[in-house]
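Consider the single chain below, provided in structure tokens and representing the form predicted alone.
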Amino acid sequence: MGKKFQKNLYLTAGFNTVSLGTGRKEFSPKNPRPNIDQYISDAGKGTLKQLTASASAIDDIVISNFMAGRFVKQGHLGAFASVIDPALEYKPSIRVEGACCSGGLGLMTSIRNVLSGLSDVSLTVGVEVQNTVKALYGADILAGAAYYAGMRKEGHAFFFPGIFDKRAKAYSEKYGAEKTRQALARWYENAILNARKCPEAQEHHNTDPNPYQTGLTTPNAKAFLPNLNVFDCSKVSDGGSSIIVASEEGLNKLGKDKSEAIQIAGYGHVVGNITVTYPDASVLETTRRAVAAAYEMAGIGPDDIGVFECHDCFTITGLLSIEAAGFAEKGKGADFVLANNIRSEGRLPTNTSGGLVGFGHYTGGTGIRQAVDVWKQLTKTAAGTQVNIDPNRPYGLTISMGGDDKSVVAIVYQRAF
């Protein structure tokens, strides 16, 4: 049995903005769009509106973001906390970064702040604005999530799609190309069907009559990649998410009942070596280790998880996450997906608002968005995306991953009452 928390920790009052990008009807690159300070404000205010206490009850603020300095030429994000509420001025506030795991690391920072006893209430806000440059330039910016000096020059023009194309190739060669493509198409279909139920999702307006057939589109190496098609990829997204991490004393300060919160049961924070490529591209080893650590701290196993949010930056990542989290044996993830286990009515409802492929992927906020969605599911406040969670499997799991499986935060949650 691993280490345990010295006090109970809770999440409450989560909020997601719209995930803005090309999938939304209101999006146009010609129209003015919210800047990063607006998303920080909107996301934070969305949480504060759920409190009866004033913003002064918040002890510190963590803002997670990946590449604002490149996408919008804005650093020093911690100093934006007071745009959420004037009462947050002069409170401790910090920005954290870990590529696409930035949101997960934001949560971990808030968790540690509360565990230290220096805070009872920590507000975590995750944000990214990416629709400011052309896709090719954006791919180069996002390549900073890998070892830029050692890998960028030899990488595909669309860097991270190229990396995960290699993972799709490795999985297909080991376990069958046809079955793999079918499973990736089912993953895409699940993402679109779930996003349609979520008003904030980027693919909420998607009216494709047969997303599975669309997902089966044969990859085209000349136009894009040999093993992944464009539908296998999460879209460039702008948005923000926020949630509160609190101790029991913090919940009391906020006037929040435990029925409005979920409890953090365990976590795993594991970081690999960014300068190397791991030998088996069909395995997410860092993710596997992070999830194993979270299970150990929580004292549970994969059979106890009733709702799952994974980092499907690409459909193949979702498939590999199923195996890394222990829901299927190595090489059996495709079969697990093809058996419709990840559907909202399936054995393991997965990415219930669409995941990164369907909801969108505003990189600095995605890990927090995942926690918000699990909080909604476990408190039964998820409205149109609500699923029935097996009472014998009452836990939720999130996986926030940065880079090519380099920084991973996995968190297990349970109802708080």
Given for the second form:
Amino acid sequence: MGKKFQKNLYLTAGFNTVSLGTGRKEFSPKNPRPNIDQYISDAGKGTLKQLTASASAIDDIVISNFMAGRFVKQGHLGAFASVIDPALEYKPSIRVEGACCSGGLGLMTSIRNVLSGLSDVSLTVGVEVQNTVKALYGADILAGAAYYAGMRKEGHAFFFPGIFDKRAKAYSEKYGAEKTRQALARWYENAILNARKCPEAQEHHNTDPNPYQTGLTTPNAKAFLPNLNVFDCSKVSDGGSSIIVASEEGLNKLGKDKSEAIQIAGYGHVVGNITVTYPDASVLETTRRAVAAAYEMAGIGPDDIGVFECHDCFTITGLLSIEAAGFAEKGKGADFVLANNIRSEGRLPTNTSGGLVGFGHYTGGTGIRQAVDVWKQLTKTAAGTQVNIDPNRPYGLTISMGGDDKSVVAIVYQRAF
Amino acid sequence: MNLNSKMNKVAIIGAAGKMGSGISLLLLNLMSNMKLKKELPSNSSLVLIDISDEALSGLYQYLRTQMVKLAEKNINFLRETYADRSDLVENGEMIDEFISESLSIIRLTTALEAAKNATMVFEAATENMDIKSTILNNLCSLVDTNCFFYTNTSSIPISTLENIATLKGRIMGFHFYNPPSVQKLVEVIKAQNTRAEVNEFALELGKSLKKILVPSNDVAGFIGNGHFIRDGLYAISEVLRLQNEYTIHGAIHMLNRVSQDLMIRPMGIFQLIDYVGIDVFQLILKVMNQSLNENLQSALIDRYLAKEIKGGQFSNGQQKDGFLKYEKGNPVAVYSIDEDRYISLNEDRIFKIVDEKLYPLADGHSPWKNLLTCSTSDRDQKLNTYFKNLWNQNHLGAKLAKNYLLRSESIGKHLVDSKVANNAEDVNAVLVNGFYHLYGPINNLFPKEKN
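After the form predicted alone, can we look at the form predicted together with the partner chain?
In what comes next, the whole complex appears, and the chain from above leads the way.
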């Protein structure tokens, strides 16, 4: 505890591809779509284009991905680095996996590579391609983020929605069903409104005249689940994100000014026990611990955060994240959301490009996508999704979560000085 | 009566046809689910018989694809039922297992003899008395006297088949609507001597297939075609009346639009005839004309068929051209028998002239599609308002619509008066559930005073 970085760490040149899947006008399950190597290439090139230096300035590559082995029958993703640029051939490259926290783990790996002194510039690319199978079979694949041998058989056909339905139930029973549903509806509304402002977001084309009203729909257990609607879930997505983690020396090598970068103020990386289900479904304990560690390392608290990216794999997870990150007490997360705090003009702009519900959730890349969005917000390059950040609360926070609150990486960022 | 008492060996004749393939899917799904619940006798089989290997191969593909879709929809039930199968964990594994078990029930063959010792037979061969009689006769010698027969005929009196094929008491009509897997309606028709248990079993089966069963009496055409054929003949007679002024293609277009838009039906009458097939329309017409003392025939239909203009559907469900020509399922041209060619709706000014005669639509009009999703009371209120306003209109379109609606009503009443239907409710149930009309022909929605 109380550990500090031995050198400053910077993020720069972030890039997100379009999150492709239902909702996008150009998407049809029948049309041919880009392969995973295309997304690695597109995301990585998006970052390289922002550099004056050539790709040879990159010392190592980290590719984060969850289940390409099943979705597209492709393993060994590390060896795809050179599809981004031939100069990356023969450089160290590794693939990391930790379910939906893969992106967070990718960043952690790059951070460790730079801290170790072996790299000055580490490129992190996160990708997933999920639309190769129908959602019903995708649910089988994603269930691998939980304890398969011990939990899949008893689980719901849509495994993770089933798990988080229980969390929604627990929260509703403890703090009131009506208030909970209203807060989930506001969460959904925020996701859609923000996604409309982001051209890459999967719900960018959404035209629902009243997303809040849609969000209020009473869930139907027969059609889906007793406590969640389909639109309470994150999207099934194809896409990729990419960003550079660099030391000060690395930034110089890239010809990047600090004004184009953000600095990592602290992180928490906490992993729970995948083989058990924690007794209180109304809290995200692993997330709480990870965020607390990140705050401690950064020497700040929740009141210092001005922009927040959380892992709302379901609307209920968003609500629980608000509490786990200390923005509201237990049971008060719903009130926090109902008071419009999370909106782009609110006190704590949250998921400014739509989050997993609105932007989309290409699982292995989401953790990186969150860092890219915070980088854009803090460097004021977020274009249509730009929010005002209170100068008294200049920090950004991301939470990358894998499985049922099992692997969590929380990172606190600030503008680079 | 227990369903499984007749499920040892089920044979479907004409299984690869338009109706047969749907019936095959329904029965395969039923038997597969019974098998899953261990309610199906062991070694049960579904024997699917048709005349061409190619068609049977297509049938197999169709059944496989559709069963996978049904299994996917039914995944929660599969997960519950396979709870004790530790080897089946994922959705995909359970669906694969279910499909493999399901397909193992079917036997595809071109040999009628494969129906030997069948416990139940579904006959869905071509709508032709001679063909059906021959098949049923041949089957008689292959099965024992406890085998139940259900025929999907849409027009031939069941008693006629019963007599010709010496199936005394063992046959009844079980008439699905197209497509059978989607349409909820089944008309059930007892023949003169149909045994009580054959009827009881039919009711049980219909319930298991989640169908709405409407009894019809054993009169050629029954309720559904009894209405449809007369309804179609009326439209044709109106075309003949209007053709001098508006050309034949203009008049066909006019009646098609009136019946769809002004009468708020799901499709126009000529599109519906094309959907059924002009050839099938004629076959039914012939059967009805033979049995009924009514002049049911149409020289116009005969002329179209002589030109090989038939309608109907391709095996992929795409609409073939008939009275109308279709692109992506929508009418784009009308066939002129006088000019022997399709005339595009953009080509001839007559279509525009005709359209102008139909407007303005009466206040309160909503398209069929919009009303479909309304609650019943809301819909009836809207229809009532619309019809009231329609009755106050006097342009040509309104007149045609009013006369047509009254004709449809009188056809419905005739079906009750001539004891084809037991009551008006049954007539309405057939039109609503089998033809997707929003209102039955016998209703309180039209103003009483007639123009």
